[in-house]
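Shown next as structure tokens: one chain only, the form predicted on its own.
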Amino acid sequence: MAQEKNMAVPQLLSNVELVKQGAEARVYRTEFLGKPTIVKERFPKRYRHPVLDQKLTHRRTVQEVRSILRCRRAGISAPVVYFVDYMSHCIFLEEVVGSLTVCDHIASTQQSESCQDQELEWLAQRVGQILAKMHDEDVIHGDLTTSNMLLRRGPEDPESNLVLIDFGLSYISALPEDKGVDLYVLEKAFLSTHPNTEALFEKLLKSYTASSKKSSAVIKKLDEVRLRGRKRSMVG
């Protein structure tokens, strides 16, 4: 059964459609199940040897899939993943249907003639509030963005949903510093793509400070980083 799985995976393939591809990674959308699937495919990396290339991609693979399942179990957003082909290196993730990037949510609140402060700043708490659930098991997500967050709106649930994807560079760790550069990451990102939004990403800041259980020891470690990523500026 896994074998004839294993040979469908390829033929699947040949019939979907390509979201993006990246350096990492084919996304394609299909149905699976029937299901609206969203399908990631780490390709070869030819510079590498076969065997080291192999390895490597079925431990991405393997971390990726563990992040999301230890989110899931926390009770934190992120995708259903249907299915795993370990042998085409293939995760199966839900589509979030109905859904826009908190990228574009801010940016686009922004621009409103009336822009919704108080909105933002809900959903700048709730993004720390989630962060915090998420450090707090360890999962290091590695490529924190506005772009890798979505809202979801459904009939059930009137308020929107914060789900977090692409946990391709994710892993699980406990230390401070690994969190602590995960935060500043988001940081670098979030105040490039949204110019004036300081004051945000301190709320955010302060909510993660208040949700998570370990959070002196990580904002610690993210001042250090701070410190460090000027040195590096100003020396060039």
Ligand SMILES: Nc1ncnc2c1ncn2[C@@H]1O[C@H](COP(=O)(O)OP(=O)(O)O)[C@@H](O)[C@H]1O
The other form holds:
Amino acid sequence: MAQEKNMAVPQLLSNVELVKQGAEARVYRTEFLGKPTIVKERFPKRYRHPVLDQKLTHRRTVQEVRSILRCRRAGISAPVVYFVDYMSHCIFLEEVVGSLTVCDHIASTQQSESCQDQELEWLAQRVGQILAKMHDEDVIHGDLTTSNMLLRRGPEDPESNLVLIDFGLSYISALPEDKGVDLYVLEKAFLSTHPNTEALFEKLLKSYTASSKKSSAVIKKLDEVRLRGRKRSMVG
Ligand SMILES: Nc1ncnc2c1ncn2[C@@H]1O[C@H](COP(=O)(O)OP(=O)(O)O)[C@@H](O)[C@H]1O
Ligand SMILES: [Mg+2]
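So that was the form predicted on its own. Now I'd like the form predicted in complex with the ligand, please.
Zooming out: every chain and molecule, the one shown earlier first.
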């Protein structure tokens, strides 16, 4: 019985387009009730104890959905959640059609002949603003990278152009330390993925600081975490 119920969604996915096979999840593109849809499936990890694996997978599915809804309620762009299957750990999300990741956008802008500095600065400011808003809602993303932000293309209002995704490691916390670490993770990922972007990341932080009501404690923690990181790398 349980087995049969378990089969329903995976069978649905057996002949749809696979967008990404990750270590934790597979991402598919399909249609759901006539709408372009992304399905994120967290599959079982054989190297983990099955009970622990089931628990972790369930928690990440729940966290992802919960944080997306919390963000959307606060007016922060994240995909609409269409449907969740907790048996197969599949989340059906609005596909942000024609989008590209902030990662790809920065890379291609940097490569283009007439590198539009201003355009990237605008983007950095938007990222700073949206993260400030997210942290003011006490949502800690947990995996901030430029691949986990999408740019919706099109002549829409700029407010909705930046979309946050991939909330599987997110949680709720009001602690400045947790927010500082969230920014530190982004800083590390940002500077290692995009060469010569120190000034750009500074712009992002400046915009974060200007947009968040509670930024001073967060930036103080970010400085502490950076220092700890440096000390560790000196010892290690
Ligand atoms: N709602 C969406 N609309 C369009 N593309 C998406 C959407 N969600 C994910 N993607 C694409 O799939 C990729 C992987 O999704 P993500 O949720 O980040 O999973 P992972 O945990 O494997 O990184 C993203 O980088 C993006 O390119
Ligand atoms: Mg991701």
